[in-house]
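One chain comes next, on its own, written as structure tokens: the form predicted alone.
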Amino acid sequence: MSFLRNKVDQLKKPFLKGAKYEKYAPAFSALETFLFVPNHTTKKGAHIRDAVDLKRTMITVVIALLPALFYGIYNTGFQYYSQLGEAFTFWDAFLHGAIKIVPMIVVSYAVGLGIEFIFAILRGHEVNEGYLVTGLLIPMIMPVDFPLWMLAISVAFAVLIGKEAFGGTGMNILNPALLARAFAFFAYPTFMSGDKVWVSEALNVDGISGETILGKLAAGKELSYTAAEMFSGAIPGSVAETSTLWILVGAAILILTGVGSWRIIAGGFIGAALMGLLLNQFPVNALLGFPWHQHLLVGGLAFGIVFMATDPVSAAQTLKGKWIYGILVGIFCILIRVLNPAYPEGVMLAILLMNVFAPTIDHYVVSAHINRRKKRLIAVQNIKTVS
């Protein structure tokens, strides 16, 4: 390690203050901190001594995403070969999925990090690590054959409008990954919805259709999938949001490491379950009659609640606020998917809506605490006055 450290120090010299490439120091610093923990320390002000920094937190989230990502890669090939009716092995399916998904990840990181590097150089600050997660989330929530140039534009919109316009990492009010998906959904609707976009190359092969469960229910069609298939993820859908099983594995990693809020995750599933159970009492169509517990297994609900609703920047910050925020995300997700047949997937809009209201939730939670303490103080003073 000392050899590598010495080499990095030699390469760093042209980027030091007063050197030839000083203005590009933020870009070099970003590459350096991928290898080594920053050696600077806080000199003044209140601070917490902790070995966990933002980069390590983001890497933990990336690790939590990997089980769903790897399954999504396999499922992409599985759906493709299953619909063709051809014999295939696990590695055939995985290789086909990798050929489709890896370029999406490369484009997402290249465009997003490129923009962040440019802004870091222009503003003269270090590159933030928030895009480590966003850059992986965006391709994971897109259809598998989403054109790469459309993906690049969606990523650029999310980073420029969703992050940099507000000041960068930690300042955004909306989840950037969901903002990219929302932009793609409204800008390129024919590539983001329908019964062919969810299976690889379905647009180019006659007879292949990958209609999602929610799409079938919205159209009043019968389902051909079992609850076990819904839970395992062997169904059409966005790249990595079909398997509730592997999403829950990621959730366990986030909760055990303290990176993700278990209150938001639990609140999201509770809110969705309660709303689904309530709407099941009025089964006038397929979506209203869809069992409440199966609502938790399909669409992007589980993935959205675990990996996006828990975004520490755009979510509620207070403990009670996290419960309220999570429950409302779950409630609105089911409401939108059931009561809007034109858009039978509601988690994206539910989370974006609650991102906007998260500061308001925290404001009233804090105000309630203040008022309660004021009343307690007045009561104590009254008791002292009487005695």
Contents of the next structure:
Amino acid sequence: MSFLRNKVDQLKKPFLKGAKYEKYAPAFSALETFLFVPNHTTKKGAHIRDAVDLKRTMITVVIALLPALFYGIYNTGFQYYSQLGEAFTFWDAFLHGAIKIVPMIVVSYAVGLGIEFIFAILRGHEVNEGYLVTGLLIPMIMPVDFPLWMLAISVAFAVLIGKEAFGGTGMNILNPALLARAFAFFAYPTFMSGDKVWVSEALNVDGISGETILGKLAAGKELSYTAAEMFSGAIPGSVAETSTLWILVGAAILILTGVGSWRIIAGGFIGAALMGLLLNQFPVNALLGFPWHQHLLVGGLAFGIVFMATDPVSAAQTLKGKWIYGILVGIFCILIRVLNPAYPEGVMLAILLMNVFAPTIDHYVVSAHINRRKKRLIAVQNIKTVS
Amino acid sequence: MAAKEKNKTPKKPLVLFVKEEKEPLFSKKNRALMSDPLNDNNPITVQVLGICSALAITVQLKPAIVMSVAVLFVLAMSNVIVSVMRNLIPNRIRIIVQLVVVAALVVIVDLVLKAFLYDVSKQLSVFVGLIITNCIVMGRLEAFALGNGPWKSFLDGIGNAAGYAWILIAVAFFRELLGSGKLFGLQVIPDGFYSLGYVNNGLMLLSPMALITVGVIIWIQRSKNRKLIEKN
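What's the form predicted in complex with its partner chain like, now that we've got the form predicted alone?
Below: every chain and molecule of the assembly, starting with the one above.
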């Protein structure tokens, strides 16, 4: 090990202060930390108010994402082979999915980290670990066959406009991963919606098509999936958002380690359930009559609430604010799903909308708290003056 | 009789042109009037005026250029006219007088467009009429033409309209190129790109992207031009 350390130290020389490549020091130190744990921790930033540093937080989220990601890889192959009607083994399906999804992850990381490195060098700060999560989230919420160059542009847009324009990690208003998806959704709608994008190769092979459950409902078609399938995730959809089961495993990891806020997650599900229940009272069409408990299983609701709404930068910060924020995300998600025929899925827009309102929620929660304490103070003073 | 005359205020002489000290037509100061609004004092990116039309008519280059020319004409002419009349206009009704001047010019522009460029006029629809309410026009009349001579006001009008125009044209260039793969309605992205899988960016055609493009221009401008960064 000391051999490696010496080698790295030797390489580091030109990047030290006053040396030739001083400007590129952030890039070097970012690569160095892949090999060695640095002896300094995150000092400032809105990310976390705890002894845990940014790196550990981000790695925890990545670990929580892995179950859903692996299931998503398997499901990609599963959907493809079962649509074709061919016999296949677990590894066939997994391999097919991996061939599709690994390039997406590579492109997402390469483009996003490339931009982060450039800005770190231009601005002279360290490369932040924030993109490790974003870069994994973006391919997980795209359709399988989303062209790689479009993915690259979406990533570049999200990192540049969503993050760097506001000052980098911890300063963004909107969740960058969702911003990438929103950009792709509005820029290339034919690749992001419809019945030809959700199953691998559906654009090229005639025998394959597959709508998401919500798409089918919006089009007024019959459903052919059971609730168990919806829960386990054997349904068409974006890469890794189909399996509520494995998302809940991720949620458990986030909640147990204290990285994700259970208030937002619980609030989101409660809000969605209540709104679904309310809309179930007027079952005029298939979407309005879709049972509320199945609303929680389909689409990106679970994934969005567990992994996106809990993003500590763009979510509400106060404890009460988190409840309000979570519940409103759930409510708006179901509202957009059911009552807006243009968008079969609503969780993306719901979270982005609430990202914008999160500071407002915090403001009112804090000022209500201040007012309450002021009143208490006045009451105490009154008692004192009376006695 | 004498007391009465004392109360009478002496009649103000009617001043049309104030004689100023001679200054070459394109002195350094006058040139600054034209060049300042292009960068340091750009009406769109620094003063953030006239944003609405910048968002609405920048989907294609042609309407953006026509709009720029229209604003150039209206702004320069109204600046000159108001500047000539500036000592005649009673202060309390100056906004109304300015509006009448601007509205008359806009009607002229509108009629000319309808007569000679009917299709562009259709595309611009209400936004030609809305030049009347363009904050840049009113802002320059209030801030400059009311206090300066006609020649300076003319230069100021040209400068500000040019500052408005280059942003408009830059935004329209990117929106038309990336949004529909065309410039001036002619396809510039070769068919080969499309057959390789290139797809036009639909978001560029929606107005949020105009706002973001303007934002990116502001971002680049501010990082280049340190004068614009506020000290706090």
